[in-house]
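Just one chain follows, in the form predicted on its own, and it is written as structure tokens.
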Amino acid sequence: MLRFAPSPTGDMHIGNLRVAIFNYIVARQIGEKLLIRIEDTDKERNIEGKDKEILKILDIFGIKYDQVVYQSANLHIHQEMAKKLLDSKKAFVCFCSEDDISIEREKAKLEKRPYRYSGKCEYLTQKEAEKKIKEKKPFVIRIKKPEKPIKFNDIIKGEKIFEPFDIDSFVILRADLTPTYNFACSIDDMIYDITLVIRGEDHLSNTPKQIHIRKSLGYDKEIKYAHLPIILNEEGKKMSKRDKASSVKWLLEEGFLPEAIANYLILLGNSFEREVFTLEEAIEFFDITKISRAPAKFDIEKLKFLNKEHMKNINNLAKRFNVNFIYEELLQIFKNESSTLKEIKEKFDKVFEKSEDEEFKNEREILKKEILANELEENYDEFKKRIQKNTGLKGKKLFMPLRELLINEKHGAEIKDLYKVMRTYLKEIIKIR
């Protein structure tokens, strides 16, 4: 089984969506089930409703899954496994206060060395530990660091080796008896028989810790790993929440199609014979082992190009925007010169607004009176000939204000094309100006 394990602590990041997409594709390719595990053990950071939002986004993108579970439901198992490690002397109770740890961290910083736990509580006798517990001194549970290096082969990044010093004696159960991220994650991967973990490379340092936990518990089934390179913003820095385009919700609100976003995220760090494809089509040719190890830079212009390509497949725009079907042909014209659905809607909405442009105000009034006073010709060339003759306007003093009367813009689609599709309701539109 594969799993996508998001935390309900904020808007879904495109990096998370890419992880979900790749897990879905690979699960389909190898005939495995896909589990959605909502990692909700950090109660202070959880945001109500974000779990439902995550599942809604997965549905919008056509990512089908077999089961949804909540990590907090396994709290009793996490605690039982921590006790098992204590009983087998592979973990120990640590009474070091936060102040003690802060002092050790500061000392390491001054000495310009990485902080590692001092081991102060590891060799307490059982009597000493029991005495402190009776005195109601707060404690955490730490797993003992491994005695040998932890090695694993990453599907994307190759062989990785982590020394015991890199892993340290880290906390697995907090003072409130809730599990830390690495402990809950490793236990849940065991519970649900996860066979392959695909996630971002920011989790690379967590992997040896999770392998160490499972080994300490005697779990001998191999879990394979694939760590995806990070996504960089247009400045070449790691994409963060400060980058609007990092939010899937923002991209959808801006009018990018789910098909185009998925297409773009699959392309990042990959090279295929074709650039434009659907998620389902990608299942046929995607190869996770061939993803570039280098970070990929997010390019909004490339996304706009793909979005425009996918918009070509939208036939009924009037229904999508919930507007009268008589405007369908006008929407199609706007589609041809737009990169997103939002751009189409903005162009369409502007048609029904009063013109604020002062440059051709007089020319618009002249044209407006002429158009409203006469029957409209079916043929645009005949209409143009009559307008030129009766108003005496020509050049940009004719065409710019005329286009403004039609779509409230000086520049845009050919007036001939606009006239053809707008003729039946043109007078009603012009009255608004």
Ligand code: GLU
Second form
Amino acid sequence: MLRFAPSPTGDMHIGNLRVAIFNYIVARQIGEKLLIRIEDTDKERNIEGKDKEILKILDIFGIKYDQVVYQSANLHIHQEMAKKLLDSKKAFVCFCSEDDISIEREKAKLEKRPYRYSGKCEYLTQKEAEKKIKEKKPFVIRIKKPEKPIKFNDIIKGEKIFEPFDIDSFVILRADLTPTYNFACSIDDMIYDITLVIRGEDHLSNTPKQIHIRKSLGYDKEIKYAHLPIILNEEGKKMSKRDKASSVKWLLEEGFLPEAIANYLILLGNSFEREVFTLEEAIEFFDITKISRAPAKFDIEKLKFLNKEHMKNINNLAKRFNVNFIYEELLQIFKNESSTLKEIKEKFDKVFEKSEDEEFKNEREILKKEILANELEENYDEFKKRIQKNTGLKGKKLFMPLRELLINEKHGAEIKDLYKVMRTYLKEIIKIR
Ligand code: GLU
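Switch from the form predicted on its own to the form predicted in complex with glutamic acid (GLU) and give that structure.
Whole complex next, starting from this chain.
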């Protein structure tokens, strides 16, 4: 089983969506199930409703899954496992207060060495520990650091080795008896029989800790790992919440199609024979072992290009925008000139607004009178000949105000094309100007 394990703590980031997409593709390729695990154990950071939003985004992108679980539902198992580690002396009760720890952290910082737990509580006798618990001294549970280095072979990053010193004796259960991220994640990967973990490389240093937890519990089934390179913004820095385009919700609101976003995220940092494809098509040729190890740079222009390509496959724009079908052909013209659905809609909405342009105000009035006074020819060239003759306008002074009468823009689509699709309702539109 594979899993996608989002935390319901904010808007879905494109990096997370990329993780979801790759998990989906690989699960389909190897014929395994996909579990969605909402990692909701950090109550303070959870945001109400984000879990539903994540599931909705997965649906929008056509990422199908077999099961959804909430990590908090397994709390009793996490606690039981912590107890098991205590009983087998693989973990110990630690009474060091948060203040004690921050003093040690500060000291390490001053001495320019990495902070590591002092080991103070590891050798308390059973009696001493029980006495403190009776005195109601708050405690956490720490797992003892491993004796030997932890090695694993990452599918993307290659062989990784972490020393016991760097893994350290870390906290697995907090004072309120809730599990830390590493503990809950590691136990859940074990109980759902996860075979391959695909996630962002920001989790790379968590992996030896998670392996160590399972080893300490005697679980020796291997879980494979693939850590995906991070996505950089256009300045080459890690794409953060401050980059609007990092939010999947924002991209959708801007009118990027899910098909194009998925295409882009699969393509990002890779080179395939073809650039434009659907998620289902990618299942045929995508190879996770060949993914580039270097960080990938986000390029909105490339995404716009792909969006335009995928927009070609939308036939019924009027239905999509919920507008009268008589405007379908006009929407198709705007489609050819736009990179996103939002751009199409903005162009379309502008057609129904009053023109604010002062430059060609007089010319517009002259043309308006002429157009409203006579029947409209079917043939554009005949129409053009007549209004040219009757108004005396020509060149820029004819075409710019005429385009404004049509679509409220000086520049844009060919007037000939616009005239052809707008002729039947042209007089109504012109009256708005
Ligand atoms: N919940 C973690 C996150 O959203 C992911 C954990 C994982 O994939 O192991 O970053």
